[in-house]
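We begin with a single chain expressed as structure tokens, specifically the form predicted alone.
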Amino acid sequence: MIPLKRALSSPVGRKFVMSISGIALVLFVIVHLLGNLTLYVPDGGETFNRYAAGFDAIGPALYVIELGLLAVIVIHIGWGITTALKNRKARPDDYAVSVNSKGGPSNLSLASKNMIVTGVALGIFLVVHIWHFRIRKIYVADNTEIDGQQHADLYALVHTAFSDPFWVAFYVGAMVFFGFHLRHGFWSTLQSLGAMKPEWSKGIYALGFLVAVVLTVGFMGIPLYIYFLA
């Protein structure tokens, strides 16, 4: 158990449990960004609350699942708290002049350099975010019929809070923190895998890009949707 845990404390042992921890992460993003896309048929919300009953069916396992969820999270970001400190005290030029270690030139950006902002910030949103639907779902009255039993019309409840500009804001602002966390964070995951070859680099790069642009943009619409259009 010490070896391991002397392992998972080494640098390389940190950037694979950041790396598997922001892979499911990202696997779960992608499955939610799915499942909130239903929050565009034109249907009343009967579609997004059929979608969002679904998970009442999983019963007790679905704390199971959220817990797990929370504590891959919670590893996530204080292993990639303490890596950045460590890291930073390490290089106390704070990268100035950074190269990779293959001796070329690193991928610094603005991305890169703030991974401890945006994930600091993200975290605060996760928190809000839990709060704003997750705690005050389980005060929504049961008040929806679907295949005849009664749920809470948890439509309302993100349409209600997306017709305020102030909640609008505060989402499309934590998804541009999302977008610059992730856009570094794929291409970073990959590197730390060893999965990355230097003929790769720039295809992987962008195609890193590509996936924060996608998904930033498939969040950041949602309340806008709502707001402008709903």
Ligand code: HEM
Second form
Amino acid sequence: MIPLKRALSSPVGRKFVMSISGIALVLFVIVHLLGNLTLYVPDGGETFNRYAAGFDAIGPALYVIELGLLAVIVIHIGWGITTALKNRKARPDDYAVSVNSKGGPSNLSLASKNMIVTGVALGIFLVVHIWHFRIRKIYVADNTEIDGQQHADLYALVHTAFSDPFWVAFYVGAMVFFGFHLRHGFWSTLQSLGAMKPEWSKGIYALGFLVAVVLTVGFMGIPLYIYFLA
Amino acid sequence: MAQQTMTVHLKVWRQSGSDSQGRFEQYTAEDLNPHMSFLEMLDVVNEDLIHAGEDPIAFDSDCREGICGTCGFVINGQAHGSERGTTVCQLHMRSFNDGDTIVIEPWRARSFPVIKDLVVDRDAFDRIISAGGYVSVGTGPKPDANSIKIGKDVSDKAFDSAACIGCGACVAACPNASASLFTGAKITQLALLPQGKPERTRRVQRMVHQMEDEGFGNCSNIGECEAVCPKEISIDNIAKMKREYLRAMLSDT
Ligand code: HEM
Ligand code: FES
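Structure of the form predicted in complex with protoporphyrin IX containing FE (HEM) (previous: the form predicted alone):
Following is the full complex, with the preceding chain placed first.
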């Protein structure tokens, strides 16, 4: 038995926290993309609005789910930042010639070295994104009628945003950071849990690339599709 | 046929003591035999420095056979130099080109303070081992040889982990200055063997917590440690350390 507080701040335990919260976020992001694929349906947003209206049926439980998600994000960010600060402190005097990878088994890359950078960029993105579509859904969105019931016209909100080149560039840019974060994160999360074998390692690292590309392209395509085609 | 010789330009970190400010000094080493080791090249440079009445460059070495783990510094951003699976004492000048400029720095980590020039204090590693990297043996009659059976696959795996020579290159190359490969290798070696199993729960906690208290960073699964390890120890040892730690978190004792 290890006291929980000590365990979760230890070099191994803190990565359990990063990893489990990271997996939860990846699962959320996959579901989020699956839902948002309805934005690609060329019907003036009817399918998307119908999908979005489905959330209203969940009722107050939706707030519980949203708060849970928020907690996961806060935990991931909190542990991510303290971990990165500790890592920085572990090498106060840096090399004159920075680490030059010997290749082979190493995963040293732009993605793996900059998890905190891409992470903080994603954090900033999340604040804007939640304000943009979640908060403004309550205060700004007009209503639309679906099956005789009034629901927020989320499609109009999305469509207006992605008619503005600034927002298209902002979302596309943010997804680049997302792709880099997942490129290393997908494999890293399993290794952090110890759920890794040397025989799987290369394959899972490659799978991480695929997952990062598929999710990034899926999300990135939405603003581009709406701006250029819808 | 005359022996081909080579010349290299060195930029070496010089620091007179742990509290003093260090700086790079430039030296040129001429008429080098390409088959001399990197440390022999530094010996030649030091001879000249001594003859000139200057302070020779301090660096650690002992066996010069790649087995003791005493030597080590960073060459052009690579721990132990550019060759994989090699300590700096086994690196030869033929891996460089005539006229190269070579930047030499000590291991850099808060937990490995510089003592002088390229020599760092690696006592932190000893303290991690003292925290749990051993098997307690009771006194008394010695057990029969071969009374404990160990499968060849298990003993081979444990041996791969035991190959660590404690040089510190893993820490030096890690962007986070993490000691996870060193610590993980010892935890894995002992967790695999029947002799190590009775103490595995407390061993992993003590060693991981000691590693933290020493001020090493946290593993980001970058794996540069494995690439620079002279014994090519796999980061599978780090995954195993995580499993051992999880097991200790869930254990009753
Ligand atoms: C959509 C949002 C995000 C997803 C899907 C995500 C996913 C992940 C995953 C799967 C990992 C690997 C976990 C591990 O190595 O054990 C990870 C690591 C990390 N994340 Fe995130 N993350 C997100 C947002 C953020 C944010 C907002 C931050 C802000 C600080 C952040 C900071 C980090 C850091 C620093 C690491 C690396 C930890 C380390 O290896 O030392 N992430 N993330
Ligand atoms: S001096 Fe012994 S390993 Fe290099």
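Numbering follows the first chain given and starts at 1. Between two forms, the rigid core is defined as the largest C-alpha subset superposing within 1.5 Å. Here the structure is a predicted model, which is why all the values come from computation and not from measurement.
- Superposition on the rigid core between the two forms places the CA atom of residue 160 less than 2 Å from its counterpart.
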